[in-house]
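Here's a solo chain for you in structure tokens, the form predicted alone.
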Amino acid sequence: MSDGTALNGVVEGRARRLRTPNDSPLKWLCLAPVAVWFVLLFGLPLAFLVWIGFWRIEDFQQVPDFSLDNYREIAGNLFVKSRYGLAMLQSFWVAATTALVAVAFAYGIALAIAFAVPAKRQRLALLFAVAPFWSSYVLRLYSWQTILSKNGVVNSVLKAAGIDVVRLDVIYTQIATRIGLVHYLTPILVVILYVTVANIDRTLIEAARELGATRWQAFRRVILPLSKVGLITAGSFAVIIALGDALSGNLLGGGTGRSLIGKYPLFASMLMTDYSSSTNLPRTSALATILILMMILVLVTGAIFAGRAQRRISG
């Protein structure tokens, strides 16, 4: 055998192993630093936190163990004294209509952005959409205590211009949580909406409008459908992420702002008040561990939902 052949040997042997680009060995060098970030960064954090939930206090001090002493303990508590399970409800609530607020209103801007504003200047319009997610979101909590507050910005000019009988009272009030959580959670969502209707097959919509369909119908059977996916995307995280925050809880919500549902705190507030006040970490990690079992079901449903939708896009 020629060196030729041989050599025509090794390259189509080679080619054959390689024959899409996964199947070169270099994907795993690509993928470590995925991998360590999420053992390193996520899974052993997590798994830690889980396993201080089964420790147990003994004498002020904290001792390894698999106790579901702390697990006990809440559920004996949900509806007396601590009364973690409407503290669960308040954080459902706010979650749940925050996201419903901020979904629409990112939803309206994406649109906007993807339908109103010329193509080449709609990278600059999502820029400063997303802007105000630069800024510190403690600095933006602060500036909306002081829009909100009895003697703040609204309040002043509406007593300037001599309406004294209209005074804004929503500080301290899950409404007011539910503002710096809107204004958090907007620039996310417009850029996870905004890729779900600029990929929107645009001759669809010309169909639509070219069988006499109006600009309203074509909105409701055209574009409302394939958006589906990312709306509910947008929704599953507006929620897990409404869920864990507790400063718009505490700063603008006074730690137990009154709702429908009544004056309870938030769980995330809730959380963050044990772990200040308490020695108790275990018990802590255990609440922790129930918080992230509430937003993984969300994630979990949204999931369903979103593949749903999607299987009916497809079909």
The other form holds:
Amino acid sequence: MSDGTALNGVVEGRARRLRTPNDSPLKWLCLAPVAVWFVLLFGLPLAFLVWIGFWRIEDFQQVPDFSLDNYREIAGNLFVKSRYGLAMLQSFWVAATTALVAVAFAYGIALAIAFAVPAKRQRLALLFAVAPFWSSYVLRLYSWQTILSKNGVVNSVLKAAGIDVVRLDVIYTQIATRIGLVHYLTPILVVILYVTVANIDRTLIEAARELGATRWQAFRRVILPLSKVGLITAGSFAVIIALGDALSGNLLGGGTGRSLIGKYPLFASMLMTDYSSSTNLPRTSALATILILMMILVLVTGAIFAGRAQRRISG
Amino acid sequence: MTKKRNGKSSLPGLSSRAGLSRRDVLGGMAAAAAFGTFTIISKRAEAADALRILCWPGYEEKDVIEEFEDTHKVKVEFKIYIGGEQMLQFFGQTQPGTFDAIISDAEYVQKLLARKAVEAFSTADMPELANYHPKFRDFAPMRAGEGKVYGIPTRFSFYGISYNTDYLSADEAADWNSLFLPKLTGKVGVFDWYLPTMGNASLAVTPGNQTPYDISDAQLASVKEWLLKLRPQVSMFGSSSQPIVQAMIAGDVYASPTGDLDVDLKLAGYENFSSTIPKQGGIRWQEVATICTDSTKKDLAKEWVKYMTGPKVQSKLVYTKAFKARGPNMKIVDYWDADQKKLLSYVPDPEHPGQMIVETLIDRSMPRGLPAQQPDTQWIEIFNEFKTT
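Same protein, different condition: the form predicted alone was shown, now please give the form predicted in complex with the partner chain.
To see the whole picture, the full complex is given below, headed by that same chain.
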């Protein structure tokens, strides 16, 4: 074998090994913190939570076991007595409608930042859009309570303006719950959707316009389809957060806020009450596991739709 | 005042002596448990000889504990919890012997006893008990059902009716049935915890019952009926007293069977609020000081319990920044000014000459307890049905 051939062999071998950066052994080092974080702060607590759901209570104490009694009890109370099923329906209804409004609202803001604000100012605009996220969520909810209540800001202004016939009456309804949730979600969704919109290839939009598309047609035929993955991701994210949130439902929705479905509490709210009012952590864990399953269902559905949308764009 | 409670948790409780030991579970789930115990471990390292107490907020305030620390030349460290369940969780997540004393809600003493967490002690050397209101010298929850004393009351207050005087008169507030008045439709706020609400409902249907949690199935059915009748009147359920106070200020709630919310409101400058215990009776909460079974400083822990029975310390304890309450030692008034006495009802009762308003309220109230004849799940299911109707 000549020296040249040997050298070529070494170079080819190295090229094979370093085909992509992922071939570097350093990747395991870099991934290790993520794996440790995931296992310690997510995997183990989650597994523990699910495990406790099978325990039972004996003389005010948790006894390790593998009993399905907690799940049987919850299943038996889906539409009678505690009516967990109605709380689940309420949660899905409020979360889905909240996600719809929040995504639409955040999408509008993201579009405005990406297309109406000069490139140099976009970071600043994004900063302003996410600014509410820096303040306390509970304080924001109490502020909304001050705005929406019977003697609140809105009704006081209406009264001062002499418009007594019109009165805002949304406090302790699920509309108020949604207002709190939309306020909470919007900054997060704006970031997700801004990244989506900002990454749309501008030449495609320009091409559409040069081929005679109106602004609306360019939006509907180019921008919206290319935003679909981001919109589905943001929507799934919004539903999951809204499903898990109990604060807005408690403070603005009054615990059992009225909605089209009825005056039922959110499932997360029932879970919190169950935890704080009885020495029955196994049943609370079972309820929490059910909530997590509801979230996984949303996540998987979102992933399927996002995958389809991505394939359509790629194809 | 209704004590603040919330359901925020870090990790699930780990205690279980019946199956795995706490040590086993802690070992297996070290990473998870570390978050619940970190504060205690660090403090322990800082002061090995400190007295460690698990308690509701207020006991750790300088004014309250300073004299004890100076007298006994000891540092007292506190782990604060919000809610009985959190107390059990914190206790369960720590090594035996971590705590020397626990401030517990009176009815939770039996839960602590089930875990062999606290032990009985003699009250013979506690002279201040003679100044306690008779109802606090010796009542069932202190004894956890077997005759021995496990806890001494330190602080209490009531779950009566708090109301806006612009919409409800004192006479109306003196009757639980006034909550059904048409003017209160959609204007009642309820504390989202089954024990006080159902205890009050129990008294509303069985006036004067000294054991409102020890009721028959038929009586429990009446309680459920009363609650379901009340439901249309209810606009909101508050997870603590704060949302209900906010709702009362905002005019969204006119009355609440949640106790003396008027204390906070009056301090905030709102004079149009008051509270009372209806003639049928109302529920009373109380905290008790207990001594831990595994403590290595039981004598010192008992000295602290003894210290907490004094009127001076109670006068500060029930008037802390955390919240306002009442003290069982009637000499407490010697350490208050006129405003404090008036605010907390330690003033003569014009309707009952010779006694203070607070004594009338104590006479009319029954201690919060746990369901005796039915499993607590049965009561919780009724409360959930009340909420979801």
